[in-house]
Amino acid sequence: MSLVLPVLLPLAAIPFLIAAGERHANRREAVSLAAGALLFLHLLRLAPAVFRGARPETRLFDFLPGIAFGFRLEPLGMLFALVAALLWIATTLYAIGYMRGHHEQHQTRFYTCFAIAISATMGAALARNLLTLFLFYELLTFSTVPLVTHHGTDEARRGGRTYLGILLGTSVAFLLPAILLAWHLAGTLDFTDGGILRGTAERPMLMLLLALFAFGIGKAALMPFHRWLPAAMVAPTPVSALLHAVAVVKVGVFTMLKVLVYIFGIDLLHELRLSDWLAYVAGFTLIAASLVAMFQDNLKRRLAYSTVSQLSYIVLGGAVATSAGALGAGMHIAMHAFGKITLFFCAGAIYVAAHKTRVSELDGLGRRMPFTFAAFALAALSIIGLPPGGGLWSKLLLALGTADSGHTLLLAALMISSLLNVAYLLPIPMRAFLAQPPQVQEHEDEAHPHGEAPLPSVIALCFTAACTVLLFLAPTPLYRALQGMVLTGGTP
């Protein structure tokens, strides 16, 4: 039961959310926060045992003959669930400020879909086998469509169509057959330490399978299936923040890591050199997306492309098939989550307070919104991989893992991309703090005098920014926790 609770808790909040409705907004948001807090505490209670090596599991019923529907905790999923739960609280806090400050419509629907999405994320994080994971993966896609199209405008509808089209298309056309093929070959879909596919098929077949997985997991935004991510940026910012910087995209790379580590097994990938091409595709994506990001003037779009690029770091970490790489990938899921959510929070805060969406309009804004831009700067450093941001550690491990595998070209790609990160992220806080505010807009600003965004939002973004620093100072628990992922598999 305690393993099912993470999935049920957010769902259990829904009746209360709907009952409270628009009229009792305070009560509604209190329910949301309380559910988040309960969820996080519950996960926190489960976590220590898992990180020490326990693998609690449950099977609820047989979904199909031989394939159970159930959950099994392991370090990677546990960590992911923890991060997502913590950030749900932060996002809810943030959303209170944002949605009210911005007078959004249909807030109850928003919170409801949000809760379903979190439940799906929990289900995916804790799934015991690939099919259970897939079920929640799809549930996540559908529960987030109403969030993406929240505004109901033509643009939102177009964005929603692209979003659904690519995610659904890839999962039905590639991921589903990949799962079926894996089931056909191995006769099981359970996530097993060391993988399940050893000795089941020849190399070409395994290559095909890997390709189906790699492009089927559209949520990992590997090029050429990355376009849904910028398209989804029409959503309200809290949605973009949690779902498209944390939940949805992370479920994508998380699934990818799960497949690489627990379905194929790092050893098998390494021995047959199955995933080299995938590493190169990821390498290409991370450079290309960084380049695109540089030329985006819309702040959220720039962040979206940055996400595409950072996701490929994680895929690359898994694909180089070394234990350091996999560890780094796992850590980067957490590091990037905290960093990117802060950046989105800031983008939303700027929008609510100053009604600005373009990078070129931000000149001098830092003096009016010091907390927001300070948080932005810290988070940006973490994403780039510079102190005092936690991203340093994960990127270091990723680089080490890549070096271990001997792909010098990829190592170079990582370095170049980090430089590009500097080039597209740092100018934003620099402009805000250092550049002179434009004179032309003087009296317009007088008409709309503004300072920081609403207080709950500022608290939320400061909290997540603080987390990135905290992760820089104390990364060891994270590292220890994830070691179980590669060590029990018997990898040196």
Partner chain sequence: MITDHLPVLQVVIPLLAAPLCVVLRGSFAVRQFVKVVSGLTFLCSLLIFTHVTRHGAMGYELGGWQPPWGIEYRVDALNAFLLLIISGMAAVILPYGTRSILREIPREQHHLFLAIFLVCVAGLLGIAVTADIFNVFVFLEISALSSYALIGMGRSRRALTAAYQYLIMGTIGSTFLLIGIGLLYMKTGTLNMADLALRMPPPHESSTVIAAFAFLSVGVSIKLAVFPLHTWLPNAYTFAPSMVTAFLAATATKVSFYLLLRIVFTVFGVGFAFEAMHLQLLLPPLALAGIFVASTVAIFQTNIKRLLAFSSIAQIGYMVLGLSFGTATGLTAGIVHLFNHAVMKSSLFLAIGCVSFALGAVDLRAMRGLGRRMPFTMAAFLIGGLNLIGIPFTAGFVSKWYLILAALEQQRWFVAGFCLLSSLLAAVYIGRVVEAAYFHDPDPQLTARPVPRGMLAPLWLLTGASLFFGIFTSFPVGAAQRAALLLLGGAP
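Structure of the form predicted on its own, given the form predicted together with its partner chain:
Single chain only below; no partners, no other molecules.
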């Protein structure tokens, strides 16, 4: 029951959210915060044993002979669940300020769909096999469509169609056939230390299977199946934070990493060099998306293409098939989550407080919103991989893992992409603090004397920014927690 509870807790909150409705907003938001706190505390109780080597599991029923619906905890899933649960609390707090400050409609529907999405995320994190994960992966897609189309405009509906079309299309065309082929070859879909595919097929067949997985997991946003992510930016900023940091894209790269580590196995990938091509696809994506981000004036679109790039860091870390690369990829799931959610929180705060959406409009705004832009600067440093941001450690491990694999070009791609990160992220807080505000903004200052966004939003973005610094100061627990992912058979 302890493994089922993380999936049920968010769902149990839904009747109370609906009952509170729009008339009792305080009660509705308190329910969401309480459910998030209970979920995080429950996972925190399970974590120490898992990180020490325990693998609790439960089997609920069988889909087919040898394929059960159930849950199993291992280090990567435990870490992902903890990060998602903690950020559910932060995002709910942020949404209280944002949704009220921007006078959004249908807020009860927003919190309800958010709870379903978190339940699906927990199910994916705890899934004991590929088929269970696939079901929650698809539930996450459908539960977030109403969030993407929240505003109900023509633009929102177009974004929702692109979002659903690409994610559902890649799942049906590639991911589901990949799962069926893996079952045919191995006779099981259970996530197993060291993988399940050794000795099941020749190299060409295994490379085909990996290609189906790589492009079927559309939420990982590898090019050319990345357009859903910028299209989803029509959603309210708390939804963007959910998509980019808490749930959707993280489920994508989490699924990819689970497939590489627990279905193929790091040793098999390394020995047969099955994933070299995938590493280069990821390398291309992280450079190309960074270049596109540089030329986006819309702040959320710039951050969206940044996400496409950062996700490929994680895919590359798994694809180079070294222990350091896999550890770096796992750590980057957490590091990127806290950094990117802070950046989106800041973008939404700027929109609510100053009604600005473009980078070119931010000159001098840091004087009115010092907390927001200070948090943006800290999160940007983490995404770039500079102190005092935790992203330094995950990017260092990714670089070491890539160097160990002998892929010099990919190591260069990592370095170039980090320089591009500097070019498209740091100018934002610099111009906010250092550039002279235009005359029109001085008039706006009189109309908005307090400057910052509503207090709950500011508290949330300061908390997540502080977490990026904490992860820099104390990365060792995270590193040790993930070591169990590769100690069962990783390449040194």
